[in-house]
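Single chain ahead, written as structure tokens, the form predicted alone.
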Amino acid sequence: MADKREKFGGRLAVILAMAGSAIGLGNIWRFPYMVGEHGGAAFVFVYIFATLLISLPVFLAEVMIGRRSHTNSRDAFARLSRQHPFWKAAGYLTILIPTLIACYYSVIGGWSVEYFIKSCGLAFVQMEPDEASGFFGAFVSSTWTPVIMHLLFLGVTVAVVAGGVKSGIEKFSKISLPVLFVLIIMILTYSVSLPGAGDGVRYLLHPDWSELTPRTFAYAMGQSFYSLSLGMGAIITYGSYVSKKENILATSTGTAVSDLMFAILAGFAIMPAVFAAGIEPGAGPGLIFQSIPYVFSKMGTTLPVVSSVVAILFFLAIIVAAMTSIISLVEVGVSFLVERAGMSRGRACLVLFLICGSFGVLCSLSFGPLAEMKVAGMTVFDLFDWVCSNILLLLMALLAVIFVGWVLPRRVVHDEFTNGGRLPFNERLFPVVYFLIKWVAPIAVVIIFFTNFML
């Protein structure tokens, strides 16, 4: 099995694929509204700190688990722990979590497809500003269109995964990531030029430290985990495709820095437009789908051609971001089914499509016909997001760093991090990284968990 397992084609391919998993909806959809809900610039500074000091060591731990085991994320823990019952059971979480997230991520991806189609038809340019801002609520609460768009988006995503690691995932990442960066920079350039956008820029650059609370720290670290796909099994799976010759410190740092850069760019692309539209920055998950159409409609009264082009580019960027995120989530389950159930890649993709498609329909309908069906006061969509973000991701990330820091022998971790002692810089840095993985990261994850529930 090991010698037949696919690998990424080189360091650039590794960084692009892992960055593709990290850079996506967590940055362009989730990051701006989290900034708006939790203190603006103060949140951003804590987020940067959390990514470099805590999330990066967790990322390295997950890559090491994947590369050392050279297998799917579930079997990785079993193989490296020599079939220990606890770790065999814990490995199943790495299959459950990304599958659950893919169910509602594909719904958001479907929203982006609908908005892209509308922008191509110049719908937002022709709407009145208030009508454009209110379009989101009417759309998501309808029955059939959001469901159809969700299934369409998921189907295209699964088709990319069906192409395999090199022909599907790697090829898509090499094209999509550069395109995504270009698109977001173009949108940022336009956004900061809008009347009133200066307030949005100041909101991101001038921290109000009185806004900092323990919960701000917890949510910033949680967003960092979410954005880097930590605790989802995706990085463990992608790590298993990394060659033993690659410097995982270089590839992991490159991924984390790329993710940080894109998150900041997305913030400066979205928040100035939000302030220009006069919309509350803490408007929640629908922030970009409510604020951006308003801006395009407003702009369309004076510059209809420019407004149309920018609208098309913006929602194309969201589609690409959504797809780069969900591809890695689907790949986790596909890898498991291929290696454990003996399925062909095509059949495994079909199984994931049916599972994620079915539960995704329930998530989509929870904004409309099933809006009154609630568990603990939450709709199906909110329940999936809350359980994954506040419980499962943190639990899996904690298990990963405990496994590398306390279960794997130190010599094994050293061997993976230094490529058998052949990387002098990694050799010098190893004691620091090992300390962060063994002590700092687990304590930080536990703090995040209890802060979410106790404050």
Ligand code: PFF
Given for the second form:
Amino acid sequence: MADKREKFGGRLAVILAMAGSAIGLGNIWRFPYMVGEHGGAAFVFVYIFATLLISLPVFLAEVMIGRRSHTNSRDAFARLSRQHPFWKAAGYLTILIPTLIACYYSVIGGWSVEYFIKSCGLAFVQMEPDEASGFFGAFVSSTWTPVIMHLLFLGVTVAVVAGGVKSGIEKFSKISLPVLFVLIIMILTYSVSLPGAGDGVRYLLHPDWSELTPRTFAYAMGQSFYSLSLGMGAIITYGSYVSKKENILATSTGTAVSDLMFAILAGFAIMPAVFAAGIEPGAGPGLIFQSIPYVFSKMGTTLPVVSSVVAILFFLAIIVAAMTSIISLVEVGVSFLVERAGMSRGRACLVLFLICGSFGVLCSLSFGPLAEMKVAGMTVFDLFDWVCSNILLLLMALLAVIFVGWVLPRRVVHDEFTNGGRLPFNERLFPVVYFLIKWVAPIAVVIIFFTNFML
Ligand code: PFF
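If the structure you just shared is the form predicted alone, then what does the corresponding form predicted together with the named molecule look like?
Entire complex below, previous chain first.
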């Protein structure tokens, strides 16, 4: 069975597929509002630091687990630990987490679909700027449209996954990322030129260190893991499709750096618009959906054609970026059901559609009819996001680094990192990376984990 597993075709394909998983709504939708809620520039600095020092080693650890075990993420731990009962059980978490995330991620994907449709009808360009930014509230609190859009988005995703890893995922990422990159830069250029945008740029560049609390660290790390798709089996699963000849340091660093760049570009595209539109930076999940239509509407007053085209392409690119990410979530569950439960790919996809579709409906309704239904003071949507990003992801990432740092023999880790000693640069870097995986990452994650509960 192992030999029949598909493989990505070469380094660029690996980076694009992994970056396709990493770069998504986490960068464009979640990062800007996390920055707004947790202290602006101070958060950004901690985020960059956490990505390079902690998330990158965790990323490497996950790729190694995937490539070494050459199987789905649930079985990876079992296989490499020679069926140790603890690790066999831990493997189930790698199936649970992505499935939970896919439930609410798909709701935001659905919002993007609605915004795409609206921009095709030139809605934002024709609205007054204030009206455009106010459109969001009425939309998300309605019952049917967000639910239908969520199911539509999820349905298309699942259909792509049903088409297989190589044909579906690779093709998608190759086109969407460069397009998104160009569009973000265009929007950024326009957004910083808006009157009042300077405050947004200052907000991102001048840290107010008094805003730096233990919570900032915890949320920055949670965001960094989320953004790199860590702690959820996705990178382990993609790692299992990486060829033995690939230099995993190069592919992992390439992915982490492009993900970081995207988040920062998105921050600079969105925050100046937020300030220019007079929106509260801590406005939460709706931030981008309020600020970006404002930009298009403003642009529409002087450049209606450009604004219409950019709006349509932008929401299309967001949909595709969200899709290449959610595909990697669904793929985890699918590869498990196929290889473990012997299901056909089609049936496994259907099962995931039903599970994520139903919970996603609850998440979607929590912005409207179910807004008052609270668990521990949080709506269903917030609860899903909080439990996943601030608890489960950290827990799973911790297990991954403990596994590579403490359970796998050092010789095996060395062998994976250096391709059996054939990569001299990796050879030199190995002691540092091993130290980060074995000591720094686990200790940092434990501290942050407790911070989330204590403070
Ligand atoms: N990293 C993705 C993003 O930033 O949008 C989100 C994501 C993808 C989360 C894959 C989890 C995952 F397994």
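We call the rigid core the largest set of C-alpha positions that still match within 1.5 Å between the two forms. Because the structure is predicted, anything quoted here is derived from the model rather than measured. Positions refer to the first chain, counted from 1.
Annotation: Cα of Arg79 displaced by less than 2 Å between these two forms, core superposition. With the core held fixed between these two forms, Thr251 has its Cα displaced by under 2 Å.
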